[in-house]
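One chain comes next, on its own, written out as structure tokens in the form predicted alone.
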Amino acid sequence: MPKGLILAIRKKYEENIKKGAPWIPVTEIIGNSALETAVSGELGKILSLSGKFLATGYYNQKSYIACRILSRDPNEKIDASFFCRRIAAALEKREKLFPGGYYRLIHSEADGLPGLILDRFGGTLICQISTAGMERLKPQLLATLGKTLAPETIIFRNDVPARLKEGLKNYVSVAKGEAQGFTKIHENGCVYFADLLRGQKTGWFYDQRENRKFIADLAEGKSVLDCYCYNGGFGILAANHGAKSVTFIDSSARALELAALAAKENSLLESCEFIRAKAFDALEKLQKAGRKFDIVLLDPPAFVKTRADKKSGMMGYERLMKLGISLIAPSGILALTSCSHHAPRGELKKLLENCLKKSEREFQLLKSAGAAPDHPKHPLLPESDYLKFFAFRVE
């Protein structure tokens, strides 16, 4: 560890620190002469006003996040062991969760590594790096992943916005063996397939795995429509549990051919119907058709991906509400999920109860959920709560 690189600490955010926060602000950090020179994701020692140890973490003058911490065990070197053993402590959790190698295996803050994304597909391993801290810890981490999994294909996913924030460039490379074609994922009983080279953020959401698993249940001898359907991961689980029909509907010709891939490889391509078309496009068509279905999911990207998105992305979520509650058959269930941590729970929650009310149709809660615990949330990382699924029976 460098030793000019001190971060000092203003007394306010001192215990902060103790109580576990994660990231320290830039404007909480003292400056001195070596955080000017400092080189970004350089590491460093955080220390009270009073000279006390209270972290070790990486620091980036660029970021608003300008220190995200690593260890608070002053005799701890953040080399390939400390990687080894916070990689083998996340792979004893996930395997008792999810045995079988098809899992969210690091979820960034909430294992220890913060600005690391690692998502296991048997024996490929997907890398999301979003930290220059995290960047330069790169080697000791494939020297770790080589020991610990030892996985045939090491793919690194590094095309996220969240790296120019922190002055990196994007980049997708393999850095071992090869990727080639559609790999298949083990879920709940079920084959898909993902493009993991192309595909959106890791190529899969394994943080849905629960929440199909609940509409799944329910889909026997229903009529379902998957709409933001991706690779089928909502709608081929509900036709393996025995709904009469499910309508995908996406506006990606990839997402939709790894999803009738998926219906052909678990023998379901007859109950299904895939969809080409912008979501609101297509559902407002189904809705001039009078298509009605028992199960109507929604599942679209982030609408409010920063706070000067929350009214227009609030009104999207309120217009596809609307619309799903059209195409519900009497007594049946509608279920929205928002991956968009600025659109906070309760008021999301309110606003689709509201838009219910409205429709003067009765309706009772059935399930409000979130992400699957492979996505574990750090206590005092309110952003680390993204995912909410709210699951509706529609009289």
Contents of the next structure:
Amino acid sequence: MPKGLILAIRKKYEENIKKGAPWIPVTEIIGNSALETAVSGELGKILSLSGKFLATGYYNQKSYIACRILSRDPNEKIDASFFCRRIAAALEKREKLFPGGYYRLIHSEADGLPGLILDRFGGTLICQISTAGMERLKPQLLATLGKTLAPETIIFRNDVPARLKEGLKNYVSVAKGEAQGFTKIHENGCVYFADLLRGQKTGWFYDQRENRKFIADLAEGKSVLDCYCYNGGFGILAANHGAKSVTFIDSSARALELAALAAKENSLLESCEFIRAKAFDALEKLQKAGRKFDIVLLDPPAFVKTRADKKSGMMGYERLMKLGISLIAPSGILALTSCSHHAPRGELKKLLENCLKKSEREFQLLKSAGAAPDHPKHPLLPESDYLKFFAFRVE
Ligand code: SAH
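The form predicted alone done, now the form predicted in complex with S-adenosyl-L-homocysteine (SAH):
Zooming out: every chain and molecule, the one shown earlier first.
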């Protein structure tokens, strides 16, 4: 029998593990006295009821997802070399997709490293650990990052709500080098800026890279509204592709400051207008003023943060969509995105289409998309399809 923590799995869940399920809910683990004294995040062997090895994972009795799988190879040790192999495999895929060092390098389960997000900004790495198991493996992770990627700066943005459910404290720390006030990002041929220490999530949303390009490719000579613009991801690229004007709206002064800096850096300031306001207030004002835009892009923070918010969150999307429709010029493009795990793609699409039907304007769905491929989806985790992007032509 293997040494260390043993997790015996109920018979009916064995098949799921064999098919590639990356998690084991607490209800599928057969209780034993060793589990009571296990340390949060401890590594364990997952065995079938008959004692056959299934996988190695880490265990946390504080979480409903009691175990997350790291390896299915009985001989694979979870050490710095393990991290080296996983990171090298991810690196090869990313450099093929987006050569140049600006991308999400590790997307948790989908890259075989549950509980870890790693975003790369040239020589700066942002790590985000969301589980106790990954937190315990931080020394091995750090040893690997230094060797495989030789970054100048490593920052831990361990300030996500998921950590609290794991019994972890939130913190932000600089593990190597010095954090800058803002960092330059290269994406789609544009330069942007992000405050990696204090910005949203890991500081930048690489997941919208291809959706930004889609909008920008339609933007030449058009007036564009980039609502919930953050540091200018969509609008700066649209301006760079020849948009006649871009109106940026965000409630964050820092986000607008960095969007304006990007406009200046790309010599686009003349075509850009910045409005600091709550989105609904700003959109209503524009509506009252009779403003119309050829392209309206609405990229709000998650409105449905938990299952309990679903009704009010979906109503939020409906209200936002209606305002968006009222601002669309004839034959314009209206795009709305949602990063709410709890707003299913099909339901959201239906809601948006119903709003368009009610407006009695003809429309077509031009594109229904998700996150860029440096955010791969795990085939057995529907929640990894979190980003929804819908673009409509509205006559
Ligand atoms: N479109 C951006 C990402 C948007 S993230 C990109 O391509 O990178 C969501 C943004 O919404 C954040 O910048 C946040 O500051 C802003 N925000 C949150 N609540 C808001 C509100 N009520 N009104 C306006 N902006 C808001």
